[in-house]
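Only one chain is given next, in C-alpha cells, and it is the form predicted on its own.
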Amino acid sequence: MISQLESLKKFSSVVADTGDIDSIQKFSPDDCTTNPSLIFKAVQSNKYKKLFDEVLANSKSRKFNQLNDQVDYIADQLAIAFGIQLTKIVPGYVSTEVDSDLSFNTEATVEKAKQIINSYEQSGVPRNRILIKIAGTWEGIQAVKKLEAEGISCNCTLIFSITQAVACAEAGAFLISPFVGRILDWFKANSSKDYDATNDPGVESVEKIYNYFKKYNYNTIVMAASFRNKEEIINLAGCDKLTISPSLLEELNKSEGELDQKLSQNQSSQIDIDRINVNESSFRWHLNENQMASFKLAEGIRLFNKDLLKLKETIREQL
C-alpha cells in the first residue's frame, strides 16, 4: 500500500524543513528550507565538520577590519555552503534567511539579500534556485517588494495572520510561509479550550490564507510550515507546498493509506471572503490588534536571532 507521504505528494509539493543533508536525500522533497536554528543545529553535528572547516579556512584568506566582520562573513558563508549542497540534492528551491536583526530595516535587508544571491551566483548556483527568506514585518515586506522587482525571489516567513499574508502577496512575494504549529502553541497557552485535529487554529489560519489567495488569483505560493503533528499536515493536503521536519516526514513515510485532498482552487472560488485592503497603517493596526500574531512574529524573530548569535559564538570560539 502507498505511504501517506507518497499520497501527500499527489496534492502538495513537499519541502524538507531541515539543514540535514542525509534526511533530504532520504525523503526526496521538491525543495528545502533552512533558518538560523536549523543551520546552528547542523553545525553542531560532527557530520558537517569538514564543511564548517572549509568555510573557516576560506575566510582566513580575506582581510577584515575586525573579528566581528569575519564572524559575520563566516555565518553568511556557512548558510550559503549548506545551501549549495542542498541545491545538489533537491530539484527545486533552497531558502536562505536574511539575518533576523535586520527585520525592521528595509534597506539593510535588501543589501544582505543581494550579497547572498551574489555569493550563490559566484559559486555557480543561479538565482532562480534560491529563495531569500525575510520575516513578515512591514519593513521586511517592503524589502521583498524591491527584491522581487529586481528578479530576486523571496520567501516571506513568520506569517501568522491574513493581514501579513495579503501584504506579502500585494508586494509580489514569490512564496509565503504561514506557521501552523506556533499558532496552536499560542492558543493552547492562552486559552482553556481543548484543541484537536478538528479545530486546530493554525490549520484554520492557513486554510483562510490559501482560500483568499486562490479566490483573488494571487500568484504567491502558500507554503505551510511549523507543524506539531502529522494530523496538521494531513488536514492541509492540497496546500501549494508543505515544509515538513524530518521526524514528521518519517512518520508520514511509515504510515500507510491514501489521503484526501483538503484544499483546492475550485473549492476556494466558491467561498465567500471579503477583500482586504492593506497599507502601512492598517497593517500595523491589524497586527497590533491580533495579540497572537504580534507576539509570535516578535518571538520568532527573537528565537532565530538567538540561534544566529549562538552560531556566531561557535564560530568565534573556533577562530
Ligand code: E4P
The other form holds:
Amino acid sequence: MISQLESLKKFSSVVADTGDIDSIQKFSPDDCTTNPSLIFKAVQSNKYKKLFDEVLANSKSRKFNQLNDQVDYIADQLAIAFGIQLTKIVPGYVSTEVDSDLSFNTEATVEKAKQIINSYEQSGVPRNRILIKIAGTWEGIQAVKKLEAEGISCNCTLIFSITQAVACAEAGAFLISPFVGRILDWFKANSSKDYDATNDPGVESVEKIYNYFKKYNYNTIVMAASFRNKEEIINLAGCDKLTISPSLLEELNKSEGELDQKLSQNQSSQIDIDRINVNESSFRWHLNENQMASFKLAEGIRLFNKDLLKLKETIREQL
Ligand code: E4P
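What does the same protein look like in the form predicted together with the named molecule, given that the last one was the form predicted on its own?
Complete assembly follows, chain above in first position.
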C-alpha cells in the first residue's frame, strides 16, 4: 500500500520546512524552507555544533569595526551555512529569510538579499537554487519587485490574505507562502466556533489564493506553509507546493492510502472570481480591515525578529 506522502507527491511538490538537515533525507523533498526560528532551533542542537564552530572560526579571519558587526555577520553566515548543506540534500530550491527588522525598508531588504545571494554564489551555490524569503508587507513586496527584475527569485512569506497574495503576484514574485496553521491559531483564539478539517480557515485561505492565481493565470507558485495537522495538508493536495515540518512528513509517511486531489488548475479556471486591483492604498486598507491578517503579519515579524535576536545572543556568548 502506498504511503500518504508518496500519494501526495503525485499532486504537489513536497518541501521540507526545517533547519534540521539530518531529519529530512528519508522523505526526499524537492525543496527546503527555513526561517529565523528554525535556524535558531537547529543551532541549539549539538548535532550542528561543528557547523556553528566553523562559521565562528571563519568570522575571526575578517576585520570588524564593532562586536555587533561580527555578530550580525555570523548570524547571516549561519543561515547561509545551513542553506548550503540543504542544497546538497534537496535537488530544488532552498529558502533563506532576510532579517525581519528590515520588513518595512525596501532598500535595506534589497541590499540584504543581494548580500545573501553573493555569499551563496561565492560558496559555489548558484542563485537559481536560492529563494530569498521576504515578509509580505507593502515595503517587502516592493523589494521583491526590484529583486525579481534583477534575476533574484523570492519567496513572499507571512501571507495571510488574498490582498497580500495578489500584490505579490503583481510584483512578479516567484513564489508565495500562504500560512495555514497560524490562521487557524488566530480563529481558535478569537472565536467560540469549533474548527475541524471541514471548516479550517487556514485551508480556506489557501484555496481562495490558489483559485485566484490559477483563474487569472499567474505564474507565481503557491506554496502552502505552517501546518498544524495532517488533515490541513491532505485537504490542500494539488497545491503547487506544500512546505511541511519533519514531524508531519513522518506522519504522512507512516500513514497509508491514496489521497484525492483537492486543488487543480482545471477546477479553478471554472470558478467565477472577481478580479482584485491592488495598489498601495488599497493594500494598506484591506490589510487594516482584516484583523486576523494584520495581527498575524505583525506578530510573525515580531516572532522571527525575537528568534534572530536570541540567535545573536547565542553567538555573542560564544565570542
Ligand atoms: C515556512 O516557510 C514557514 O516559515 C513555516 O511553515 C511557519 O510555520 P509555523 O507557523 O509552524 O511556525
